[in-house]
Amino acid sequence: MRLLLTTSKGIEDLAKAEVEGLLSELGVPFRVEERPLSVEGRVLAEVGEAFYTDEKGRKRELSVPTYLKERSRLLHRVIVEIASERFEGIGEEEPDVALRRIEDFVSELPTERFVKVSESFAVRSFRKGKHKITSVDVAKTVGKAIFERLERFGKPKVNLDHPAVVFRAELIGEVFLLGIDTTGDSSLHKRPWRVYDHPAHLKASIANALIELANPDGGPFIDPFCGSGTIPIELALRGYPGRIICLEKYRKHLMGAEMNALSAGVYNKIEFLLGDATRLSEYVDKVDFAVSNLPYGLKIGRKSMIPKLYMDFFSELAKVLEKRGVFITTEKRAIEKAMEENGFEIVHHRLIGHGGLMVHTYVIK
């Protein structure tokens, strides 16, 4: 089985160890590649044959695809993939060219292997790059090759609304993927959680990142900016045995991550404290690891006022920090000033896709 798992830009390597990491609990010969056909924000997983045993004793299959989702913190969506190829120059060609292609290559597939006779089926697309037909185009062509397909075998049902099949038909760059997605229509990293937004809130997925990368040992542990609470919540849920602390300077998104971490099951492993990050000396002696998303664009109203905001920050938390702190945001100069005249060391350096942006992500010590 030939699995296309996909996560946010930029942490592709860590999304790559997790599933290694689960699939070696398994026991079957498994192989893991980061950006096939590079491809970013991709995983592909090539994976043997899982069983276990159930109550009765018996030898039971092992749903891969079910096993990752349920246990993986870094992955958005888990695909079978049915095939890919390259389409060399794709991305010039006129509209009708660009789909027949498409659609002659998925006409060959046995896209009849993956849908009973009963079930009814729709195509989802996703397109990224420049080309001169739009993902709608490409769903539209892949549900036609798949129906005419399909009708030599009996009569396909089509149902865009509540499919039994999703078929996920990707065109990134030249790079075609026909898939079924066994994730549904809302992403792994959309955690049920979350019943209260912060206007600018952090994909769970990209928290687990984050906290990966501070690689906590037990001690304490705070969210400086926590928003709605999603690095302390999703630290919380892997069972952290330390301190977690929530730190917040409005009511409002503190009171929002009450609500999520209730949500949760987790709001009695959190310490919540309103209060203002540049003061953060007051509010706790020493942390071992600081991990956020830090306020920048959109989040602080004038940008004006970052590097102020950043200067000071970081002069408390040099007061505070004992081990590591992560943190990302768009500011790099701001931020890479701030680090340095405060006496700290940046171990770690990457770029990850946020919220259509590109966001710096730094390790400190």
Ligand SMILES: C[S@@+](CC[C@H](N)C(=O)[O-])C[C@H]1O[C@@H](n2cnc3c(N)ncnc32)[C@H](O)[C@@H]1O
Second form
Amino acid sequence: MRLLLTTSKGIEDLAKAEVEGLLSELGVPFRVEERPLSVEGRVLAEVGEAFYTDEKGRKRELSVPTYLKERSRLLHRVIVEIASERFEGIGEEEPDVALRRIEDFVSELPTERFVKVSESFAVRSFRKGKHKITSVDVAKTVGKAIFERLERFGKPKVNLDHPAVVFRAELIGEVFLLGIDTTGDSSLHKRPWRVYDHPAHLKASIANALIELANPDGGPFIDPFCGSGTIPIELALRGYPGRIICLEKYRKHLMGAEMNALSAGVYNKIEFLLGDATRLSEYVDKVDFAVSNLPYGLKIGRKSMIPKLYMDFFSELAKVLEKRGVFITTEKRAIEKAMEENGFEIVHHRLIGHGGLMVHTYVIK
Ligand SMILES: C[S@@+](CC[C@H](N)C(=O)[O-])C[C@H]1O[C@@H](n2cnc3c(N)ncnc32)[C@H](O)[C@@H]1O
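May I ask for the structure of the form predicted in complex with the ligand now, the form predicted alone having been displayed?
All chains and molecules follow, beginning with the one already shown.
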């Protein structure tokens, strides 16, 4: 089975490592590749059949997609690949030519193996890159090709709102892919625990990527701009044995973080502090790890305050941080200046796709 796994751009290597760790526990042959066909935000896993023994001692097949969905912290979607193909030059083709190519390709695929006659289906599409066709065109064309093929076997049922089977058609650059999306309409990064929706919350998958980069060892951990608590909550859900502190300046967000932690069942694992990160040393003596997505100040008026905010924060952080810090922001110049002037060394930098932007991520010590 070939599984196409989606995640945020820039954390494919971390997602690959996570998937390899999970699959190795199954004792089946597998191969995992990051950015297959150079497609960003994607990981491909080829996995052999997996089995488990039920309570009556019977050998049963284990659903690898379900296994990954239940355990992964970095993945967004788990798609069972039906076929993928590079369509050279599709970006320049006129709509009727490009769509005909997709239709011809899909109509040859054994899609009937994935939908029972009694089941309804829908096609969801995703398109990225330069094309003369839209994602709606792709969904309609693929839907038509599948419908016409299924007609050979019975009377196909389409249900765009609540389909039993979701086909996912992706056109990314020149790569076209068709699969069964086992995830449903809500991406896995939208955690069920989120009852308070912070306007600038971090995706839970990225929060976990930042935690991976910090690689905390059980020592005291703080998110000094914790907002709705995404990072501390995800860390607590991983069973972190040490202190976890969530510091936030605004009561409304801090209460939101507490509500989210309650809903996640980790309220007792986190210390919630109302306070100003530019006075960090007043709240904590020492912390081993600090991980945060910093305020970006996208709102005009607040943006001018960012360099001073960062400078004041990193000068306080220098007084308390013992091991590593991981920070994510769009404000490259301000953060680099603040980190360097306060004696921090940047040991790793990468860009991560978040909210349509590529955001700078730093590991410092
Ligand atoms: C980008 S958001 C963090 C979002 C958070 N990671 C989440 O997922 O909900 C930055 C947060 O920093 C808070 N903040 C701004 N200035 C602060 C300060 N001086 N001290 C502490 N928190 C501050 C903002 O209220 C906001 O909630």
